[in-house]
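Next up is one chain by itself, shown in C-alpha cells, the form predicted alone.
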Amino acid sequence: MVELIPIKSIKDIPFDENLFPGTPACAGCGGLLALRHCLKVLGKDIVIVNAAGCFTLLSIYPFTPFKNSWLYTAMACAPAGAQGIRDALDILIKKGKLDPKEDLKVVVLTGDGAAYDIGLASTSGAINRNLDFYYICYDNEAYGNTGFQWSGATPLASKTGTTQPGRLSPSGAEFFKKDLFEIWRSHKPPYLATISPSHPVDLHNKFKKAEQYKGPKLFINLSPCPPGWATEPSHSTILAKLAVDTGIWALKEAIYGDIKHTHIQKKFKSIEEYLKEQGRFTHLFKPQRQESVINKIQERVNKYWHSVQEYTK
C-alpha cells in the first residue's frame, strides 16, 4: 500500500474545480458545499449515479455543473445502477475495448432518504457484494426537495413538515436519527467515513486515503439546510463547524470496521448553541423552555465520547 502524505492546510487544496457555479440548488447548500470540494479530490473521470432527491436538480438536459458524465436513478437503486457501470467498464476493459488508463470510478451520490431508508437494501446488497465504488450521503436530516419531511436521519425534536411540534408531540420529531454509520460498519467495507464542509482538509485527506482501497468507500456528509433548518445560508459552514465543536457530529472513519477518530474537541461547546442556531428547534427554547428534551441530546452526546475516551485509554 503507497505511504499517503497528508494535506495540512487549506491551501494544499487542488485549485481545479470539477464543480461549476451556477446550480438550481439552494443557496448555502451544506452537501453543495462538500460535493465541491469531494470532487476536487475525485477528478473528473468519474460516473456519477443519483438517486432522486435534491441534487436531481443539479443536472437537467441540456445543462450540467459538471465535467464528469451523470446517470439519474430512481431513490432506492442508485447502487444497482452503479453495480451495472462498473460491470459494463470491467467487461469493456476485459475485452480490450477500453484501455485501462480510461477506466473511470463510480460515485454514487443520494441524500438521506434513500441513504437511511428507501435504499438502505441495495446499498447494502452493493456493499455485500464488494462493488468497487464511491458512496456520497448529503445529509440534511429529512426528505428536503418534497417539503422538509421527517426522514430516517432527522434528529429528536426537530420540527419538520410531519413533525410539528403541538399539543401531542410538543417536542417534534420523536426519535433520535439512525446511525447510519454503525449500519455501515456492521457490513466492513474497506472505507468509511464521515465528512463536514466545515472541514475540507479531513475531507480532502479521507478520500485520497479511500483511493487505496477497492471496494465500496462510504461518506457521510452534514449538510446545513437553509430552508429546513431555518437558518441564513451564509451560516451553513459555521453551523456544519458548530455541530463539530459540540459533539453532536463526530469526524471519523473506519477501515474494514475499525473505528479512528480524525478530530477530537479539547472541550466540547454545550450542544444548546447549536440548537438556537436553528429554526427547526426553535419550540425547544419558546414559548417554553423544553428543559428535558434538551438535556436528553446532550446527555446522548455526553454518552457517546464518553464510550469513545473508553475505548481510546
The other form holds:
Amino acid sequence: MVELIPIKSIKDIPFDENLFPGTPACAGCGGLLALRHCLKVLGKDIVIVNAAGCFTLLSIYPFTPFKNSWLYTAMACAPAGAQGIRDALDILIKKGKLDPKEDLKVVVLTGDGAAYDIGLASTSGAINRNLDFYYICYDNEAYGNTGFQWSGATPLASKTGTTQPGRLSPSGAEFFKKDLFEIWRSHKPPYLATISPSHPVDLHNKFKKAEQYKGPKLFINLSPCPPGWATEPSHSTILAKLAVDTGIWALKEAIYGDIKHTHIQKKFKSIEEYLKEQGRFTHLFKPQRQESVINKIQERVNKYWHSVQEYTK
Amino acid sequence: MKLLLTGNEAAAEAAIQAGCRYYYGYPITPQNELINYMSVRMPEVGGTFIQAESEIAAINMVYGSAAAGARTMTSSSSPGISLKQEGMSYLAGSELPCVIVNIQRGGPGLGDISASQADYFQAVKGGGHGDYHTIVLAPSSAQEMANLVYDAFDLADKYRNPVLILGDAQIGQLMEPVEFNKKPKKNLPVKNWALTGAEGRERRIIKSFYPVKGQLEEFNAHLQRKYKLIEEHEVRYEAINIHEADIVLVAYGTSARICKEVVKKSLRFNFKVGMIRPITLWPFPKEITRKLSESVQCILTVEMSAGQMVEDVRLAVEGRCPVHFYGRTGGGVPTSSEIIRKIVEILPDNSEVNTLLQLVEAK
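Please give the corresponding structure for the form predicted together with its partner chain, as opposed to the form predicted alone shown earlier.
The next block holds the full complex; its first chain is the one shown before.
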C-alpha cells in the first residue's frame, strides 16, 4: 500500500469543483457543503446512486449540479442499485468494452431516513457481499424532505413533525439516536468514518485513505439543516463545529472494524451550547428548563468519551 | 362545529372519532399532514402512534393490532402503498379489518408529488398477490374524506376486510370546513375472532396459510362469497342530472369536482349533461352505469390517469353505447374547458360547435 501523505491545511484542498452552485437545496444545507468536499476527492468519474430524499431534488432533469452520472432508486435500496451498476461496469470491463482506466466509482448518497431506517437491510447486504462502493449518508437527523419528521437518527429531545413537545411528551423525541456507525462497523467493512462539513481537512484525508480499499467505504456526515433544526443558514458550519467541540459528534474512522478517533478535544464544551443554538431544542429551556433531559444528553456524551481509549489514556 | 382542516387532517380526526386507537405511519408527500396530525392527536386520546421504519413495517403493525381486534389504520402515498401491498394481501387473506389511506401522487416510479388517479387499477383489482379485494372508497372533498374514513371502519368490521381510501394530493391537501357528526353504528358483528388471550375459552386462529390441498380453494370460495355480498350491498355513488341526460360523465375524486363544474356550465347548452360519481370504486356502481347506457347517447369517463376506471365503465356498459375517455396524467389536472371541448368532439350531433366553444371561452 502506498504511503499516504495527509493534507494539513484547508489551503491544500483542491480548487476544482465537481458540484456546481445553484442547486435547489435549502440555504445553509450542511449535507450539501460536505458533499461538495466529498466530490472534490472522489472526482467526476463517478456514478451517484441516490435514494429518495432531499438530494433527489438536486438533479431535476435537464438541470444538474453534478459533472457525474446520477441514478435514483426507491428509498429502501440505493445500495442494491449500486450493486447493479457495479455489476454492469464489471461486465463491460470483462468484455473489453470499457477500458479499466475509465472505470467509474459507484457512490451511494442517501439521507438518514434511508440509511438508518428503511434502507438498512439493503446496506447490510451490500457490505456483506463486499460490494466495491462508497456510501455517503447526509444525516440531518430527520426526514427533511417531507417536512422534518422523526427518523431513527433523530436525537433525544429533538422537536420534529412527529415528535412535537407537548403536555404528554414535554421532551419531544423520546429515544436516543441509533448508532449507525456501530451497526455498520459490526459488518467490519474495509473503511468507515464519520465526517463533518466543519472539518474539511479531516474529511479530505478520510476519503483519500478510503480510496486505497476495495469494498464498502462508508461515511456518515452530520448535516446541520437550517429549516429543520430552526437555525440560521449562515450558522451551519459553526453548528457542525459545535457538535464536534461538545463531543456529541465524534469524528472517527474504523478500518476493518478497528476504531480510531481522528479528532480528540482536550476539553469539551458543554452540550448546552450546542442545544441552545437550535430551535428544535428550544423547549428544553423555555418556558421551563428541563434539567433532567439536558443532563441525560450530557451524561450520554460523557459516557461515550469515557469509553474511548485515546481520550482516557 | 366546523373545523378548517386539510383532507389529510380530516381523515386523521375522523379515524380518531371512529375509535381508531392504533396508527402506524411513515413520511411521504403528499400525506404528511396525516401522520403529523396523528402524532399529536393519538397520544391525547390514549392511543398508540408509531412512526415505523418503513411502509412494510407500518402495514405489518396494522396486521398485528387488527388481529388483536383493534380499530387500526395506516396511510401513505402511491410509492409507499406499493410497498404495503404484500401486507394488504395478508390482511385480506386473514380477513382482518383495517383502514389504509392512499393519497395518490403522480407516477410511475418516483413520479412527482402532485395529484393523480393512476393507482386505480392497483386499488380496485387487488394490488397485491392472490384473489382478493379491498373495499375502495373515493372521497371528493375534505368533508367526504372525514365521512368515508368514519364509515370505512364500520365497513371493515362488518365484512372483516381491509378498506382502502383512495384520495389524491388535492383532496389530501386542500383545506375545507369539516364537521364531525357521525354516530357510532349499531349492530356491528362482535369480534369473536380476535386474539385476546384464550384463557377460559376455545382458542382462535387467524391465518392466511392453507398448506393442505383443497383447503385454500375452499377458503377462496368463502372469500368470493363475501365479495359478492359486498358487491350486492355496498355500492355507493352520487348521480347528478342523469334524468333524460344526453351524455353522462363518470368521474371520481378531484376529477369529479371538475366534472361538476362542467355539469353546471352545461345548463346553458341545448343538450343535457349528467354525471355519475362513484363513491365506492370497488364495488363499482355497475348497475346504474349499465342502466344509463341504455338511455344516453354516450358516456365520457374523466380521470387523472391514462384510462383506468374507463375499463370498468366499459365492462358495465357492455357495448350498449359509446364510452369515451378524457384523461390527464403525471400530475396534470383536467380543466372544465378541456372536458367541454371533448364533449363537443364526441357528441354525435355537434352542429352547434361554435356556440358551445364560445360558451367555453366565456368566463
